[in-house]
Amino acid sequence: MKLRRNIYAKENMTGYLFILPQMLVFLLFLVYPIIEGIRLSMYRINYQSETFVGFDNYLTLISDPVFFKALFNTVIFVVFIVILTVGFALFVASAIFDKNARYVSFIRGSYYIPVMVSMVVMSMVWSFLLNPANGLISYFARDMGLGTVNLLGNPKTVMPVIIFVTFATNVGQAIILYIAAMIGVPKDLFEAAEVDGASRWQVILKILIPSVKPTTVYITIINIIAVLKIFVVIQLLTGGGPNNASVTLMYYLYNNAFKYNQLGVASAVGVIMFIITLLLSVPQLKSMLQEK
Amino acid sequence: MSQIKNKKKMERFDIVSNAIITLFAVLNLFPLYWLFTSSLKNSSDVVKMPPDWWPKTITFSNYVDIFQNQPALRWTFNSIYVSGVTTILVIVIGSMAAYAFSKINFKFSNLIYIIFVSSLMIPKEIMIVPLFRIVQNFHMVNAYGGMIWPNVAGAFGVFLLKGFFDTTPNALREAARIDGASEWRTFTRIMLPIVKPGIGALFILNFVQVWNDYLWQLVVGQEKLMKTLMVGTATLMQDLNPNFAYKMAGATVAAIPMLIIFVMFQRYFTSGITAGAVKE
């Protein structure tokens, strides 16, 4: 009886010292730091003072109008981005899935690479390719009879190009989740499906897409994560122009901790996109947690 | 890859699909000939219209500059750096805590293994702001601490090779501590071994994405010294000099290790990124 409470204890023991080191990071640089933000979104911060101040950050927020346009600007990109990244990554996956290997790979392979460049470098070159006085698309403009074209610089238009180039750039890993799922799904679903004389589009709309649901949830939730905190291109292009016309919440969080100095203002846009993102991860966690 | 016999008659509506994406595909990959052709061309050449879709003569003088009249180097060095002590950190201590939650039954591993893995979902950059006074208190602005730990923190090392863990045998734990091996033994000699591809997996993906991490480097790397290929490279934009050709070498610069390691590494990113999100 001792001996096997004795087992235990070193059991415990030695799973605890096993997970210490990660333990700790973990407390120290991401369960501290969220607490300490819902802390700081309510006090006024300057350079040496901290001033409780209650939810004053939050009235702030609420009276800023900037604030309003960043909050619909990040709804609409999560919106377009997430639809045109799940039915692209569809499109493409069903498509080709069953093709042979070296196909898909080049497949997969092309539409990841903008990805594994990352977001910095893809703005950088769009925003070469869009420059109104030397860029590759405003000349084919020009040759079009457009007229000067400044796509970045138009409140109508400079939505729509971000959508695009956050859409172009990151619709890969998408692809290759899709891909990854169909590959999986059971082969002998496909062929009875060819034995009742199922045409290719049917067995896409009924067995495809039914099949690979759980990666639809799952793609959806790591986008709209992925969106919501949009900001290199933002930043490298538009610089949320013109006229706020594209200014996003993490670049209106950044803007007001790094250039405007309102900490704790920042703080309260930090504590609003947690919440956002914990109530959009419920039910992914929910799927990852019972696949134990 | 799986044959469907539907050879016979390959649709119309599968061949026009096929056509446009193959079209995308190679369409999605200009703007990176563009940038790399662009980099090789001359402040005169880079800007003229109609362009030249092949530089007429090739020159590195871009290149030169960029290494010369900028830290590039040291840019360089201090991403492989960061990137590269992130992620032994990250397997070293997310291997260790992925064997107990996997192998070792100790009181309330369930629970604190669900909030890590509920943390996966959280960018750190919502909490940036007291995330960045952390590590001022520590004095770790633009040095190589502030721009390593943050990322140590996630728990997507502990799931990732939780996974791979799992299919491992039990029965291998029980034989080696029957044979009077300690628990460090059996994780390191035994059990490490053989999630070996779940680390490759875990490097790579765990390495360009410390790689390709913006926002945060921005923030905590100030001087120029201390900044990241990524952060150094965006500078460039800002930069007053108008050759565009020199801000495209460096982004080419900045691209290029990580089109390498994709094009040596391609199926652990399958893997890798799969890990979690597909069920087979």
Second form
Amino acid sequence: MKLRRNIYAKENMTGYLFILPQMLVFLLFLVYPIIEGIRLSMYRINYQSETFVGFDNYLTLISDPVFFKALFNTVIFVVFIVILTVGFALFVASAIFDKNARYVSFIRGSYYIPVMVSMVVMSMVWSFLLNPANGLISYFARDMGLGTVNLLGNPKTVMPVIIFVTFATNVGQAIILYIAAMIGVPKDLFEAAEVDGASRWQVILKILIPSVKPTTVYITIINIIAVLKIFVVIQLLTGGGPNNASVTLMYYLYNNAFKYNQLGVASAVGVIMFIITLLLSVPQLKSMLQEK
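Right, the form predicted in complex with its partner chain is done; let's see the coordinates for the form predicted alone.
Next up is only this chain, free of partner chains and other molecules.
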């Protein structure tokens, strides 16, 4: 018994040694910042001292209408970008996954090019296209007699435009994942469906979508996390304007930390974002683990 226990201990020790570097990195760069962020959210901080204020920073957030505007905008971003990404990626992947390999590679590469380009570069390109003074979109609008178009300066259009820019930049990754998942679906299922006379639409609904459910869960989770962190496109295209119409939680955090020097309030925003991410991700992760 003791000999067997020693063997198990040696085997486990080998495994622990393999994951030790990763665990150290995880603790240092993920766990410690979370704990430190929670601590700082209960302090009023300036460059020379820290004063414990309990939950005052959270009360400051509750009394600030801009915070609720940022929260509302972030929820809108998450809902629309996740729905658009999952829906469009499923549509494209299910349409081409069983076609010629070269055609699939061409489509896959075409959609993945924007993903490889930096978000900063993509935002600058869209900033040029949407510039109301000399942008390409404004030029065509004037040419068609629509006058000057300022999509980023209009509170009613700025959110749909930013949602589209973010979606168009990131959807390639979801398409790649869906195509890989659909190619891995057993061929027997498609052959049985063909024998039964199932239409392509029935094959998509009854075979493909259920078979790639773990991929859908994964894409949903990574998109929720990515959208909660959305910052560059807001900073470069709108700066949170006009009149806070496009401000998000991450941009609100940035303003408090680096413009208004309220590090405690910014930390409180970070803690709230962390809780929101957990609440949204844990049930989906649980569902994915149950599937396995």
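All values reported here derive from a predicted model rather than from experimental measurement. The term rigid core refers to the maximal set of C-alpha atoms that superpose within 1.5 Å between the two forms. Numbering follows the first chain given and starts at 1.
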Does the distance between the two CA positions of residue 27 reach 2 Å or more between the two forms, the core being superposed? yes
